[in-house]
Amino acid sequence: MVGKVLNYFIETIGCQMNIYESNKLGLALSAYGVSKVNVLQEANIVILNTCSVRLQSEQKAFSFLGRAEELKKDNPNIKIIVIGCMAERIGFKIQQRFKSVDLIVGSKDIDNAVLKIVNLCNLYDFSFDKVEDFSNIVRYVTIMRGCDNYCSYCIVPLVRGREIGFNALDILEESSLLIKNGTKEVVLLGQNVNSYRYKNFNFTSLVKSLATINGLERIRFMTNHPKDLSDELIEMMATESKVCSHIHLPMQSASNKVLKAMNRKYSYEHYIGLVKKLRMAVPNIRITTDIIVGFPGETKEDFEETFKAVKEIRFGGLYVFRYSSRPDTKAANMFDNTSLKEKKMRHRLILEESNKISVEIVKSMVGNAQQVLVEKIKNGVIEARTSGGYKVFVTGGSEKDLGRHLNVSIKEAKVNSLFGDIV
């Protein structure tokens, strides 16, 4: 492919981590000289970066694949590379429906995806010169990889492999080149961000380090352990101003016979401790969760324990998921007792209990100001985040807009977006 116009296109399926894993390889391409697109048929190199943790991820996946396959019958020079999880776990079985991949790079070896992808396309002219602009207001930085949680539903510690922490000086270096270059607020990744270590970091302290940063002036993390979120971390939540009022608390169910077959090592009583100390220490505090309904052996005394929970802790935002089964897990073994239809009433149940309760939250803010950081602005109108999360629009914005911290005047709502006017 040497001497040709190269252009490259990343359909990025999955968590946040996985968005990091395909902008980080984006940067590295385009320091070879590789364009970016945004329309599959452009690209001569087309990057799948996968997740293998639900079903509907896997298909979505294969769909993606059919279509990239259905261009390369009409250009065969077109490369074609699958990453992350699902290539970890099923990779032999991806080459083998689709001839048509040239490269598989599993989540295990993703820190040599750049190398293997330069090999495969020949390319070879780097330089940093070229790398694209990354000034993005809102950056992630994955500061560990894999798990040693092992719940019973969860696929990353086999396709992740065993928590790794990174090395404190080079994400703190990582974080402060992303400043430079326009970032104010970085989003720390972790499949349990509480659990970090590097030598004599933990996760408390290497927030307090990052907050040291000059231009730094937003800090976020996800996702959150609750057997691991310490006492000393919410104390630092409350004192250190960089940090936002949000927290994704992953609850799963309040069921502790639930909690107790998922192996999440946690009882529901300690859950809502968690909660109550969240909120007495930080009292504007946005918390959000995940909830799995219809895991094996949940009835519906069970599901009855989690309605009643989401209605008492009124979340500022969840995401409920229906249980499906993952191959090589524990609950791969379990019997699934409930049907499809009733998984999903218990799904539409939870998600509509979730959005009143976030309509209301959000209509009780309408009247008030809140401070925003403006993320992105188009057609003169701003996007901005609230340290709590929520998203804000407002009309009038300019260019000297971007970055910048407003003040806004909450004139409506919606379930999790604010609309208001520049104070």
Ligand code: 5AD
Second form
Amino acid sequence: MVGKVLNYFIETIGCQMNIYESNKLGLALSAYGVSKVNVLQEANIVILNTCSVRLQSEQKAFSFLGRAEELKKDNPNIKIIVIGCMAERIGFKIQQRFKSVDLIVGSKDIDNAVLKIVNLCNLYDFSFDKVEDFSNIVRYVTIMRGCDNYCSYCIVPLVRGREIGFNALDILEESSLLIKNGTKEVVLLGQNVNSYRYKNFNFTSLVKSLATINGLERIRFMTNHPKDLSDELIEMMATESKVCSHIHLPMQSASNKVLKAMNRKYSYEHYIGLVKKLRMAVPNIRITTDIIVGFPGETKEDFEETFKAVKEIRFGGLYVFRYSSRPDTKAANMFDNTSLKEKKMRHRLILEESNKISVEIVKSMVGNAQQVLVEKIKNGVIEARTSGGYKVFVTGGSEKDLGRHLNVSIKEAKVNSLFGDIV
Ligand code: 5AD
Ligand code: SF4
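How about the form predicted in complex with 5'-deoxyadenosine (5AD), since we already have the form predicted alone?
Next comes the full complex, and the chain you just saw is listed first.
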């Protein structure tokens, strides 16, 4: 394909880790002179980054591949590449069903994706120093791979493999490099960052070391496991000013019976204890969570407990999922007793309650001053974020505000975004 103008389109399904990996891949491709397009029809390299966590995510991938295949009928030069968890799990099935797919790279082999794409498309390294159009102010850094927790519903340990903490010195170096290039906020990623280990480092000492990097202004991390969230880490969140006042702490359920069947290894009482400790230590901390409804054996009473917990804890946002049986997981052998209709209802009830609470929380911020970090400026409108992770749109800024902290007075609030004026 040398000599032709090459564009890639990348569709990303799934978690933050996938978003990070797609961005990294995009950046690497831009060094080969391949630029990003936002319309599938304009691309000659089509990449699909897949997720296996829920059946729905896999169905989404199949329907995307159907569309890509249609395009290839008109233009056989298009290359179709599938990467990520589905590629790892059922790569051969994808290849069977979609003959037009040119390359499959599983999540365990993701480090070789660039090389394989370069070979497939005959790309030539121009070492283009081109920065892609996503914000450089906030960047993701993966600190570990895999997961050892084997929650009974979850396919991640099966496709991503055992947990491995990356070399702490590499993480520090990668972050320093990002900071030199203008990044202000680093988001540390892992399936369970709390259990991070590398030689003498644990997660807390890793974050403390990162915090000493000059020019690094904010540190966020996800995701956390309630069984591994230590007092040491809570204390560090309270004292280290660079660490954001936000924690994503998946609860999954508030019924101890269900938590046990999920193999989560904590009780609801333990979870509530953590919420209290976090709120004592870090005033105004935003706690967000994940919830699964309709797990095998979840009765109306179990669900009621979760609903009540959502009402009482008042999360600053949550994701709620209908249980989806995944092959080879322990829960796949449990009797899925809840009808789809009932699951949909439980899903809706949690979502409605949580949206109501979210709106109340953001409305209570109206009239307050918030310190925000400016991430993007588009058509004169500043896109910034609070330490809690709320997006704030600010009018009246200029290019020079990019990457700066601003004091903003909040004048309007919607479910997940705020609007404000510079103080
Ligand atoms: N069904 C429904 N939700 C699931 N999750 C993980 N596996 C499943 C499944 N089989 C949810 C969990 C997890 C989030 C990333 O996805 O809530 O925290
Ligand atoms: Fe899956 Fe549980 Fe590991 Fe999270 S902690 S990736 S839910 S097995």
